[in-house]
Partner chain sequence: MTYIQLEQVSFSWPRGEQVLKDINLAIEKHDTVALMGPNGSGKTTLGKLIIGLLAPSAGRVLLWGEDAAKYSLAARGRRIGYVFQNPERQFFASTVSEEIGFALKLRGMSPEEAEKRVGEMLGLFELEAYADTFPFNLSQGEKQRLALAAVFALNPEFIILDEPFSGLDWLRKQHLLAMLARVGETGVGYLLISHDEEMCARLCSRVLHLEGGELR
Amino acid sequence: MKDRQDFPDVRTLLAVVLAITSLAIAINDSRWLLLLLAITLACLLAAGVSLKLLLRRLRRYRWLFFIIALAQSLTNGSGRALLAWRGYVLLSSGGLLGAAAALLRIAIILAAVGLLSLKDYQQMVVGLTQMGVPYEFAFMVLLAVRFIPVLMEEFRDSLAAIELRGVDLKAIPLKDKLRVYSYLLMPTTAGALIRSRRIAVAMEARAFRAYPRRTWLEWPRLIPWDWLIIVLALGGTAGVLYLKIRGVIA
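In the form predicted alone, what does the structure of this chain look like on its own?
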């Protein structure tokens, strides 16, 4: 019987994340997006994921949120004009609603992806393989995902090395700061490529892709609770999309 620690299965989490992100992209109404965000947060709490991690993630992208909100406000002049200059609508009620919808959409997607933190990379590879994805492609995708934090770590280490040499990046002008960042981009990329080459050599030394199929130490099975969550997630998504096509949901 499946251990309680293995519930929910990776395929269950992928189905839930796919359902939530699809609805976040399809829905435009801020009220429905707010409801979807509440459902996503409830899923995180039910799965035991700390919301502090999500808050740190959202705080990290605060400038991106501001830029998106500003762009939505300037490009959407529908509704009542709140701020205008020489006949150009700079801020409107429709722009504010569009900005709110964009911010809610990003928050929902980031929160949904947090569900995947419940599983490690090995479990993700097995889950994708069980869904019919070729194991070469599954390994390639997950290695690419792993190298994103590696690349960020290389960049942070380079910044720390510069600051230890007495360079105050906060005090220098923006032009010089961009120049420093451009100088760091090449060694950071080179360091990540060196690591990726070492991993490729290690995988080839272990006869990766020697056979068309792989054997796995663990091959988990879906329990009835997994099937129930998958059916509810995909069925609910199909129902909401049907209501959107009928015009009930914007």
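Positions refer to the first chain, counted from 1. C-alpha atoms forming the largest set that superposes within 1.5 Å between two forms make up the rigid core. From a predicted model like this one, the values you see are computed outputs, not experimental measurements. What changes on going to the form predicted in complex with its partner chain:
A movement of the C-alpha atom of W219 falling short of 2 angstroms is seen between these two forms when the two forms are aligned on their rigid core.
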The other form holds:
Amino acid sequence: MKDRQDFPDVRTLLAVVLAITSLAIAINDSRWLLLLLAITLACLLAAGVSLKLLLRRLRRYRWLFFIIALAQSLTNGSGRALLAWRGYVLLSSGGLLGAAAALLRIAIILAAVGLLSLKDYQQMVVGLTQMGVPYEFAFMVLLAVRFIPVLMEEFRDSLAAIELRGVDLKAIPLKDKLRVYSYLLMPTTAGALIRSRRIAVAMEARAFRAYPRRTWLEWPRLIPWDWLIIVLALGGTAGVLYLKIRGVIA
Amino acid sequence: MTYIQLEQVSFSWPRGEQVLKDINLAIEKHDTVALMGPNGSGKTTLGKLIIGLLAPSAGRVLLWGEDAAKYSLAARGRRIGYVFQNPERQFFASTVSEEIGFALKLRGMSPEEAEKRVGEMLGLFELEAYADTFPFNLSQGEKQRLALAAVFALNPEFIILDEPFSGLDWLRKQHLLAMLARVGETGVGYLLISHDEEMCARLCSRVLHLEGGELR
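Return one more block: the form predicted in complex with its partner chain, after the form predicted alone shown previously.
Whole complex next, starting from this chain.
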């Protein structure tokens, strides 16, 4: 087993992501959320994560952003009414602020998760195991997470395959469209099942869990900078949460 | 009017890795063309650029004399068939018959006509015995034949086949060779993406070599 230093360590990144996402959920004030977003982006830049790639990822969720913002502005009628219809407030200043906070919150969470892209799958498993998560559990969770983009790609491929057979999904009636989408679940599910079976066989062939203990090729060690960041992230979060409980920040 | 034309086409992945560089190519409707090259030379990328699964970073793809960007995937698919490198990727039905007939019905063919066409394809591609089989349970050779049958059922003018011989033994290759020869006899042109020199030479009238992202 190689004793290795690899800054920032997975545990450091997980602590930072945990701190940022906890704060994003706890804080409601848009100004504080804006500050948190700025800190998150600064962390990403410092870690060398491409903001271009992050923007591309955020763009994929634009519809989710829009729906959440719309739901917030329609359901939150507090503050000054900006648009009303027959006495029902459609848009209010409180609704707009709520929508802004919701959008900032999602952007912060998605950006923070981008920090984890610095580590590969194997490093994540080791990191989680070092934190006390049972190896099998860490392995299973990350295996499942790794498959999400694969499944999405398969879904897109199947959609493209249908269109390549000359079926214009925009032009066909709703009934047929629903039929097509229900069909798409089939290859995606079948593909996932087939792949899971193959992976299970491959893992057993490599003696997964055959022995009570396993040997690690590398066992990263925390350096003082890691400790400093972990303490700052967790301490800062505890401080902000304390201020929130005391009502200093919303 | 050239059926498929590529003008100074280049393609790079978003992270900057260049796959194709200044490709100029013209393919006529009834041409039987082979595109050969080592792994990673950009063969599949070129096929995907023609069919519209990818967009060029520079240059233009022209289909039927016009900029291909104006055609949707469905519009391209109505005239050009595309058989994926991994045939599983194009299956979405629960039986072989349904896989062949699915798009026919959605494209407005009557159930009787569609059934007749499915029967013809099952016969032509020797899949009668598997009509009610789940496509994912077929062997690699049978999957290749089903992928071909599903595309061929739609009467394409031209077919792009991505590595149809991969994973097949000699006997299965001969089998598929005979099938493709039959397709060629019907007047349907094709672009065969492969690194099987023997098959390309036997099936195609023109062989293109792609190396390091450039046509040689």
